[in-house]
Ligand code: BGC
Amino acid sequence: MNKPSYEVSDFGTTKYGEKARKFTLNGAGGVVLEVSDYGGKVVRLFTPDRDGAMKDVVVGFDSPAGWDGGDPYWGCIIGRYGNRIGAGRFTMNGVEYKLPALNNAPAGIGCNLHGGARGWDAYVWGAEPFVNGDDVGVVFTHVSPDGDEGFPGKVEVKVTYTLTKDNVWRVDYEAVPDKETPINMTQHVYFNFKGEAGGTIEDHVMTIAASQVTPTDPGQIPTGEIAKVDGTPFDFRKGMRIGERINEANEQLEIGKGYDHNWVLDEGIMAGGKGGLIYAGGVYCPLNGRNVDVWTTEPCLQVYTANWASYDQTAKGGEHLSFRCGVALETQHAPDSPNKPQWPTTFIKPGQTYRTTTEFRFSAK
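Model, the form predicted alone [one chain]:
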């Protein structure tokens, strides 16, 4: 076992003129995690294969300019509200709130996506690295003002990244509002266990511990239905290659151009489970044995296979990104929950603390 440690370095300047830093976390178990205070972005993540060979397995960029000029969400903290809010509006306590409504592919229908035009991913956060026994990590802090991107209430946010001796990357989220407001945070890291520029992830085997999914309309907003996955391309309960059925003739796959959907976890509160830290699923690369298992306190898992990203981007090391170059496993509440009162609420009242945890448990087999 290694001695955990961290290094701090400059990471350049964002398009907003803010100086960013990078924190290299050397875990006691061997995993190395490079993250920035610019939106909590994961820059690199090195994990071993079955022979012990280390490789960077996340999609990202070498500097803030990559995110500012390309896909903004690779590996970021997402908030105030992760995923979509239909038509960029919701009603709370009889008051309608209007948010920035971005054009939402493929139907050209507006929605609020990942917090708006400048979500929490696009700010430089306060950051304090730490070593605590066998753990190493960073505590990120941010204050979102009242009216930020149209959302009510000031919110004080803390997100802690911890890398453990067991090669677990734990993400703890906390948020305290001074007015009632919807909060739904997640981490938008994209994995490719062949390496960041290793091509498609369609050969990766994915498991999702969910027997239900929330279908969407053509604008990718959930209809409100909760549908069983039995006999559909959305059944990953026993593990299946991501590409096995991704191109089947299926209305939902055609809407998302692949997988970009929200699964209702069987042990989560949305499916009537007790909640707590539950198994959500995982991804495994048969080629080299790299594996991640995801555990979370959230009730849902959004899986996105990078179907809509721009692929004229240059990745780290000068390599071009390819179609379906990564898979994101976003633990969360269901999209558009503020407009679905029948679903578990995402409204957090003053005096309440929004608190969730997700663990990415890395191994090789």
Second form
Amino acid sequence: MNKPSYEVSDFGTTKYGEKARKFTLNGAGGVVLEVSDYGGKVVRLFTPDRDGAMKDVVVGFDSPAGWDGGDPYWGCIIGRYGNRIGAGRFTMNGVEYKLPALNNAPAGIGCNLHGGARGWDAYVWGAEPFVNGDDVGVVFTHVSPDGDEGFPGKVEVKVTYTLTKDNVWRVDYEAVPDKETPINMTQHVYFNFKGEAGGTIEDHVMTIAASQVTPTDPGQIPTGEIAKVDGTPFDFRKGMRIGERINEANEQLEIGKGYDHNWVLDEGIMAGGKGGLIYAGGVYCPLNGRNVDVWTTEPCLQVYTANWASYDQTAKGGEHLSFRCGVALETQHAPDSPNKPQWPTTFIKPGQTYRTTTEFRFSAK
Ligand code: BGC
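Previous: the form predicted alone; requested now: the form predicted together with beta-D-glucopyranose:
Then the entire complex follows, led off by the chain already shown.
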């Protein structure tokens, strides 16, 4: 076991003119996590393969400029509302709220995505690195004002990244609003266990502990139906190569251009499960044995396989990213929950604290 430690360095200036820093967290178990206070972005993450060789396994960039395009939110903290809100509208306590509806707007089916034009990912947060016993981490804080991107209420947010001696990266989210407001946060890290310029993740084996998904309309808004995965390309319960069925003729796969869907976790409260910290799924690379298991207190998991060919950017090593260069396992409440009163609520009232935890447990096999 190593002694956990951290280093702090400059990370350049964001397009909004804010100075960013980078925190290198050296975990006692060997995993190293480089993150920025710019939206909690993951810059690098080194995990061991089955021979103990370390490699950077996330898509990230060496300076804030890599994120100038915003979308696809490589490795960012997402808020106030992660995922989509249909037409950028919702009604709460009889009042209708209108949010920017920029996503899918050219297709005439715009919606609010990941918090709007400038979500929480695009701010430099307060950041306090720490070593606590065998743990090392950073506490990120941010204040979102009342009316931010059309959302009601000021929200004080705290996100803690902790790297443990067991090579677990834990993300603890806390948010306190002063008015009722929808909150649905996630971490948008993209893994590629061959390295970010290692090509497609279609050869990675994915497991998802879910018997149901929430199919969407062509604008990627859940229709409200909860569909069984049995016999479909969405059945990852026993583990399946991501590419095994991704190109099948299937209406949902056509809408997402691959996997870009929300699974309802069997043990989560939306499926009538026990809730608490539950196993959501994981991804494994048979070539080198690198593996991540995701545990969460959230009821759902959005899996996104970076399906848009316009993700044509230069990676840290100077090589090009490619189609399906990463897979994001986004723990969350279901998309469009503010417009789906029959689903677990995302409305948080004043006096309540939004609190969720997700763990990325790294190993090799
Ligand atoms: C969404 C995708 C989107 C991606 C990047 C994912 O969470 O489900 O549809 O393209 O984020 O913004």
